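Heads up, the chain below is alone and in the form predicted on its own; it's given as C-alpha cells.
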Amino acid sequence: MRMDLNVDCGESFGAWTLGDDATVLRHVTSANIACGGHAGDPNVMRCTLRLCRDLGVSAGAHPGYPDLQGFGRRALPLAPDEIANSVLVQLGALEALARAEGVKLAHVKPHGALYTRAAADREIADAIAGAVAVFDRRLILVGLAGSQLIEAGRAAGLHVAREAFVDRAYEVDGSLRARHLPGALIDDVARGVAQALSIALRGEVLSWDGARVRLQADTLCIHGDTPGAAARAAQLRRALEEAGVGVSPLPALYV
C-alpha cells in the first residue's frame, strides 16, 4: 500500500512570504508549485524548484486562474480556450525554470477555484486536460478523487492521480465543502490525521455531517499556507508509515 503526500507551495510573491516551504518540503513527497497565476513569481518558483531538487521531492505545476489579488480562489469568467492557454503559459514558465535547475516536472494540479470548477464542469476539465496533454503527455494530472477532472485526464490519455484532503471537510457526494461554509476546514491535527488514515486504509471518509463516503485516493494534500503545516506534515507522514502505508512520490506510483 502506497500513498503520495503532496503540498501546495511556492506561493510567496515579491516581498510577501506565505508558508515555510523549506521546512514543509522535508516531510512530503510531491510539491505543487505556483506558476505565477494565483501566486508565485520567477524568483520564488526557481527557489522552490531548487528546494525540491535538493530534498528529493517530486516537483509539479500548480496553475490557477490569473488572479493574484484573489489568490486564485475566485472563479473568473474565462472561456475554455482561455483557460487552456493560461494553463499552457503557466506550465511553460515553470518548465523553463525547472530546466535551469535540472528538475524534471512530474505532474500538474490546478489550484483553488480552477480546481473546484474542473471537478464539476467537464468542459473546463477537458480544457485543462487538453492543455496538459499538448504540453507533455508524460505529466500526471492530479484532480479531486471521483471528479470530472480525473475522467477528462483519462480521456486525454494521461496518467491521473486521485487526490484527497487532510484539512478539508467533504460533502456526502464526495465534493469538498465550500470554504465559506461552517465546518469546511479541519483545524484539529488529530482529526486530520484520522481522516487521512481512514482514506488510506479503508477507502472512505466521513462527510462533515457524519455520513460514510467511499473515496479512493492516490495522493493526500497538505496546504502549505496553513499555520503549522510543517509539523502537520511530519505528524501525518509518521502516522501513515506507522500504519504500514508506504509514502512515495507520484511518479513511483506508476512504475
Contents of the next structure:
Number of protein chains: 4
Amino acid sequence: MRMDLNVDCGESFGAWTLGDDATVLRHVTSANIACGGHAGDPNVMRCTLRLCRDLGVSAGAHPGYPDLQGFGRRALPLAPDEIANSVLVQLGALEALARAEGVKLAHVKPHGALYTRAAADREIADAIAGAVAVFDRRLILVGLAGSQLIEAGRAAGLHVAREAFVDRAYEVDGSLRARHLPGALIDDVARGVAQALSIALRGEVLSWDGARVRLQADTLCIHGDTPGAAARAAQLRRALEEAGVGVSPLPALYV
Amino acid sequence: MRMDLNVDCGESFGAWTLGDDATVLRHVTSANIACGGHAGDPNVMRCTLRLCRDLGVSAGAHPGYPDLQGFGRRALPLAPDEIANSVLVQLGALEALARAEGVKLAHVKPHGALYTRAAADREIADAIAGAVAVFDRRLILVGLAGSQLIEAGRAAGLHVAREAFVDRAYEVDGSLRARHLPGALIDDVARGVAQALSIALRGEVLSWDGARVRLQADTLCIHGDTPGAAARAAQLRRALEEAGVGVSPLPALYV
Amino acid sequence: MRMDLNVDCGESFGAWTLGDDATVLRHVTSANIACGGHAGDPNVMRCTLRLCRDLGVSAGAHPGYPDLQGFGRRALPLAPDEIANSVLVQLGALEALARAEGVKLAHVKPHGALYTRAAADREIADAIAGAVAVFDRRLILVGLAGSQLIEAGRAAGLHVAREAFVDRAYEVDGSLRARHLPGALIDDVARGVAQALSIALRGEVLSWDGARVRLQADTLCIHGDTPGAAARAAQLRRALEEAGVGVSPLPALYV
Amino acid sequence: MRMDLNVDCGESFGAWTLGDDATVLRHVTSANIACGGHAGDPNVMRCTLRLCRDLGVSAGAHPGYPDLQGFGRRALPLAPDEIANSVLVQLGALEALARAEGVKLAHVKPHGALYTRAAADREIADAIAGAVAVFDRRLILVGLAGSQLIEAGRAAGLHVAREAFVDRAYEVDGSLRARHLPGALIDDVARGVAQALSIALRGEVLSWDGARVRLQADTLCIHGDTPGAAARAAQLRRALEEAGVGVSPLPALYV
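Which structure goes with the form predicted together with another copy of the chain, now that we have seen the form predicted on its own?
Time for the whole complex; same chain goes first.
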C-alpha cells in the first residue's frame, strides 16, 4: 500500500505571492509546479524547483490554460492542437529550468479548467496525453481517478497516476460532487483523514449520501492555499503512515 | 571555405504576420526561430519548425527580451539571472515543440536588444552562454564576430559561430558602424555581395572609410523582412557558391 | 437617404502592422478603432486617432475581448459584469488619447467574437449597452441590424446604428448566412454594390436563395484587410453617391 | 494646517491579492488606485473604486510602467511620448470605471519606477504632467516634494501636491536617503510620527544625520502592504489630529 501526496505550488507571479510553498512542501511527496501559463514566471519557477530539490520533493509540471488574469480557471476556447502546443511550451519551459537546477521532472498534472476539461473531454485529454508522450514518455500523467485523462494517458502509453481528494465528496458514480451542491466540501479534518484512509486501505470511499464507491487512487490532492493547510497535510500524512500506508512520491509507483 | 546563411523567422504572433518565411527560408541554411519572448506564439513556433524541417533548413532558437509590444528591441532592466531564466524558458519552449516535430535544434542566437547587449556586456553574455550550456551544450552559440558573446560562449565551453553582416558597414576596429551614422547601411546589393565574398574568401572587410579590417565569420545574417529579401539572399548564395564557398548550415562547421 | 461606411482600423500592435489604414480610411466615413483589447497599443491608438482627425473620418471605439493572441475572435468565458468592465476600460483608454488629439468619439462597435455574442445573447448585449450608457450616452452604439445589441442599445436609451454587410449573404430571416455555408460570401464586387444599393435605397436585400428580406441599415461594413479593399470601398461609395445616397458619418443620422 | 494621508491600493490582479485595502483605507484620506499598468485589472479597479466611495476616501489614479511582472518597479526604456500615451490610457481606463461607480477622480500619483524617474528627469516629468493636463486639468498631480514632477506640474498649470514620507529618512538636501544606505528606513513608529508632526507643524524634518531640512508637504505616504500598516496609519492620523492638523483629502487643499 502506497500513496503519494501532491500539492500545487509555484503559483506566485512577480510581486504577487500565493500560498506558502516553503511550509506546505515539507509535508507532501509531489509538487505540481505552475509553468507560466496560469501562474509562475521564470524566476518563480526556478525558485520553486530549487525548493523542491532542497526539500526532497518530487517535482512535476502543472500546465494550465495560458491566462494569468483568469488563473487558468476559465476554459479558453482553444482547439486541441492549440492546447497541445500550449502544454508543450509549458513543459519545455519548466524542464529547461529544471536542468539548470539539476532536477528531473517526474510527472505532469493539468491545472484548473484544463484539469476539469481533460477529465470529461476525450479530445482534450488526448491532446494533453499526446503532448506529454512526445515530450518525454517517462513522465507520469496525473488525472482525476476514473477520468478521460487517465484513459487517454494509458492509450498514449504513459504511466498514469489516479488522483483522489480528501476534502471533496464523491457521487455514487465515482465522480466528484459539484462544488455548489450541498455536502460537496469536506471541511472537517477528521472526516477528510477517514476518507483518505478508506481510499488508501480499501480502495473505496463513501459517497456523500453514504453509498460505498470503488475508488482506486495513487495520489491525494492537498490544497496548499487554505489557512492551516500545512498542519492538515502533516496530520493526514501521519495518519496514513500509522495505518501502514507508504507515503512516497509518484515515481515509486513505477519502479 | 564554408559559410552559413542565417535568417530570423517565426516572428508572427496570433493574427499578425511578419515576414515571408516560406519564401526566404528557401535560400538560407540556418533559421533563428522566435521563442515567444519578443515574437512567436506556440502555434507560430510549431509551424515554423515544421517549415524548417520540410525545407531542410537547420533550426535554432532566437530568444529575446520578453516584450511583445517592444518586439525585443528595448533593453529591459533585467538582472543577469533573470535574463538566464528567460532564455532558459524560451529555449525549453521551442525545444519541446521541436521534439513534437522531430526537429533537433542546432543553435541559439539572441535577438534584438539582447543580441546587442550581449555583444557589449560580458555579464549579460555570460548569463546567456551559461543558460545555453546548462540547457544543451551541443547547441552552437551565435554572436557578433569579435563580441563579448563569442568570448563568453568559448569560456562556457560551447561551440560558437561568429556572425557578420552584408548590409552593414564596419568600423576600423571591426565593430559595426552605428545605424544612424552616414555610410552605416549598405543598400547596394553588389556591394553587399562583395563584402560577403571578402569575408568568406579572405577573412577581411573594408571599413566604411576604406581600411582593411580582419573579420572572421562563420555565418552571414540575412534580413528577411525587407522587400526583395528572398531575391537578394538567392543572389548572395549563388555568388558565394560560384566563388567556391561551401554554403552549409552551422553544424557542418563542427563535424 | 443616408448611409455611413465604417471600417475597422488601428489593429496594428507594436512592430506588427495590420491593414493599410492610411489608404482605406480615405474612402469611409466612420472608423472603428481597436482599443488595446484585441489589438492596438497606446501608440497605435493615438496615431490612428490622429489619422482619423486629419482625414476627417468620424472616430469610434472598437472594443473586443481582451485577447491579443486570439485577436478577439475567441469568445472568452467572461461574466457580463466582467465584459462591462473590460469595455469600460477600453472606451476610457481610447477616449483619453482622443482628448489628447482633440478628437471626439462618436460611436462604439464591438469587435469579433464580442460583436457576434452581443448580437445573439441579450445578457452580453445589455452589459455592453450599459457600459456605453454609463460612459457617455451621446455615443452611438453600432450593432448588427436586427440583433440583440440593437435592442439592448435602445433599451439603454442610446442612439443606435444598424449595420449591414455588402460582402456577406443573408438568410430569409434577415440573419447573416454562416461563413462556412455555400453562398455565404459575396466576392463579386458588382453584386456587393448591388446589395448595398438595395439596402440603402429600398431597405431590403435578396437572401442567398433569392427571397426579398427587409433590412434597414444605417451603416455598411467595409473590410479593410483584404487586397484591393480601398479600391472596392471607393467604388461602393461612388455607386451610392451616384444613386443619390448621402454618404455621411453616423452622427449625421442623429442631428 | 492641513495634511492628506495617501495610500497605494487596488494592487491585486486576478487571483492574486496584495495588501488589505478594506482595512487600511479606513485610516487615510486619499487612495492611489492602480490602473492596470503595474497592477490591477478591470474588476479589481472597479471594486477598489467602490470601496473608496463607500469609505469616503478621495480616489486618484496610480499609473505605472506597463509591466505586470515587474510590478512597475523597473524603469522601462520608453520615450516620453510613449510614457504620455501609457499614462493616458491608464487614466482613461480608471476614469471610465469611476464614472460607472459615480466616483470623481481627484488626483494622479505615478507609481514605482515612474514616480522615481519623474522625480529626477524633467522630460519624463513633463510627459506625465502634460498627459494629466490634457486629460483633465482639475486633477491634482502628486509628486515627491521638491522634485521635477512638482515643477513640471506647476509649469503645466496643474494643481500639485507635495508628498513626504514618514518611514524614510531624508538627506540634508531634502532628497530621500537611498534605501540601501544605513539609516534610510524609519522602522520605529514613534520616530515616524515625530517626523510627520515636524513636517505638518513646522514644515521641516531632521535629516538622517540630524540637520534641519526645510520640507513642505501636502500629503504623507502610508505604506499599506506591511504588517500592522492599518494600526500605524491610525496612530499617525490620531497624532496629527491631536496636534491640530486637519487631516483631509487633497481637494480640500484647493477649495
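It should be emphasised that the depicted structure is a prediction, and the values quoted were computed from it without experimental measurement. Numbering follows the first chain given and starts at 1. Only the largest set of C-alpha atoms that superpose within 1.5 Å between the two forms is called the rigid core.
Chemist: How about residue 206 - superposed on the rigid core, does its CA move between these two forms by 2 Å or more?
Modeler: It does, since the residue 206 C-alpha is displaced 2 Å or more between these two forms after the core fit.
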